[in-house]
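First, one chain by itself in C-alpha cells, the form predicted on its own.
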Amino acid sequence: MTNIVELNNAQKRYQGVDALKGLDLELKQGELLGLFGHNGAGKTTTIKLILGLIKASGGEVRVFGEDPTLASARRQRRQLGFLQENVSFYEQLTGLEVLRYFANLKGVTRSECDRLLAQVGLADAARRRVKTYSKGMRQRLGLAQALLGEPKLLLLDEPTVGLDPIATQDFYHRIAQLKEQGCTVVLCSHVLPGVEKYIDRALILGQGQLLAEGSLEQLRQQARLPVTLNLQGSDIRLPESLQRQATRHGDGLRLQVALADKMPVMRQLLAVSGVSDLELHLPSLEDLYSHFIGNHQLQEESQ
C-alpha cells in the first residue's frame, strides 16, 4: 500500500515550546485514523503539517510523496479536504454561493456543489444566506466543502458537531464511501464512542507526545485493562477459582479478568449451573484513552 501520509520524527517549536515532540505516524490508502489528545495536545499542529500550513521545526513531514510546504507540493492541495472544528463563511452568500467559490478554488465542476448540498440535507437552504443558518447547517455546508472533488486525504477536525443522529450516521456512510474508492481520512473527535467503530487506527496525543497507536485490539493488548463479564440469573454457582473475582451487580454477578484469560473464563461460565444470560465487555476505546492519558499524568507528576 501507498503512504499518503509520513512524518519521521517531526517536531514543532513555537517561542521555545514544544507543541510536537518527534512524531512517528504513516497513513496509508484508504486508512482512517482517529486522533486524540486533550487541548494543546498536538492534533492541530499535527493537522497543520500535513496540510504544509507550518513547517516542521525538526524531522521531516511528507503528503502525497512531496513536502507539503513547497511551491510544487501546492497542485496536491486540490486533493486534500479539511473541516476545521469552528467553521465560519461569508455570512452574506448563500449556501450554494459558498461552496461554488471553493468549488472554484479547487477546479471542480459547478454541478457537484448541487449534489453535494442534498446530500448533506442543504437542498432546500441552498439559496439562503447563510447568515440565517443554524449552527448545524453551518456544520453541513463545512462538511460539503471538504467533500469537494472526492479528496484522497480528508482532515476532519470534531466533523460532527452540531449534526443530528441520522446526520451523523449519514455523514459517517459517506466517509466509508470515500475509503471504499481510496481516501485516507485523520479524524479529530472529543465524541469517543461515536468514532470507535469507524476508525482503522487510533493515536493518542498527550503534551506533544505520542502516548499509543494501534488497533483498538492493539491498544487492548497495550492496555492490559481487563475485560468485564456480566452475569444474570438466580443462584449463580460459581467455581472458587472465579468466587474471588465476582462482586455482585443488579441481580447477578460482575467478574473483571486478564484480557489474555478471556476465553478459559468464559468457556468456565459457559458450563455454570443458574447463569441466563452473559455478556462480555471489552476496554472501550474511551475506557483506553483515559488509561494512557492517566498513566502519562502519573509520570508527570512524579518527576
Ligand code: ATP
Second form
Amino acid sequence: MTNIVELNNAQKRYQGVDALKGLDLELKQGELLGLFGHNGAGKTTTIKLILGLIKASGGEVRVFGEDPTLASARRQRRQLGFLQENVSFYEQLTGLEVLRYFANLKGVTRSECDRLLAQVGLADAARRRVKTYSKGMRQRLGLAQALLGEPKLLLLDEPTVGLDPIATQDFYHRIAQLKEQGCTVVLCSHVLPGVEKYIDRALILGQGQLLAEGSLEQLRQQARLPVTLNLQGSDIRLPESLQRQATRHGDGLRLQVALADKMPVMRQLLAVSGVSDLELHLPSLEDLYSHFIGNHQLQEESQ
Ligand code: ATP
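For comparison with the form predicted on its own, produce the structure of the form predicted together with the named molecule.
Up next: the whole complex, starting with the chain shown before.
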C-alpha cells in the first residue's frame, strides 16, 4: 500500500533556526500518529510541511504521493482537514456562516454544515455570532471545519485544548470512527493522558530531532522502564529474591521490576501468602515521554 505521508530526511531551517533536522516518517492509510514534543520541538513545522504551507530546506516531503507545495497538488488539498492551534474565526459571523464559508472553499455541500455542527454539539449555537462563543465552543467549531468534506488526512494541532472532559471523549470517539473509515490522522498534543489508547504510534521530537518512535509497546521495550506492581494485603511474605525490590506502599507493598521479568514475577506472586490483591502499572505515555526527553537533555548537557 502506498504511503499517505512520506518524509525522507525532511529539514526546515528558518533564519538561523534548525526547526527540523532531518525527519523520516511514513504514514499509511488509517493510521493515527501522535506527534509529541516540548514547545519549539518542530511539531507545527512538520504539520506545515505536510500541508505544503512551507517548503522543506532539504530532504523530501510526499503527501498522497506528491510534493504538497506544487500547484498540481492543489486537488489533493480538498482531502485534507486541518485544525490549527489557537483557532480564531471572524467574530461577527455565526458558527453556521463560518462553516458555510469554509464549505464553499472546499466545495462541500451546505447540508453537511448542519450535520457537522450537530455532531460537535453546536446545533443550538449555530445561529449565534462567534463573538458570543466560549473557548471550548470555538474549538468545537474548529473541529467541525477540519472535518468538512470527510478528509482522508486529518492534521490536528492541540485539538482538545479548551474542551471539557465529555467533549474530549466525544472528540476521540469521532476520530476513532474516521480512522475506521480509513482516514489517516496526525495529532499534536501536550495533553498526554487520555491520548494513548487512541494512537497507533507516537513520534517524540526534541529540538527538531526524532527522539523516539513506535507503538506504546515498542516504546516500552525501547525505554526499559520498570513495571510497578502494587500488592495489597497484611503480612505479605515475599520470597527473598523479591524483597530487595519491594518498598512499603500504603498497607501493602510496591515492587518495581524489569519489563522482561513481569510475567515470571507475577507467577511467583500468585503463590505468595498474604497477597489479597495485585495492581499492575505499565509505564504510561507520559512516563515514556519524560524518559526520552530526559535522556535527550542529559545527552545535550554532556556535549
Ligand atoms: P509548540 O509546542 O510551542 O507549538 P512546536 O513543536 O510546534 O512548538 P515549531 O512551531 O515547529 O515548534 O517551531 C520549531 C522551531 O522553529 C522553534 O525554535 C521556532 O522558534 C522556530 N520557528 C518556527 N516558525 C518560525 C518562523 N516563521 N521563523 C523563524 N523561526 C521559526
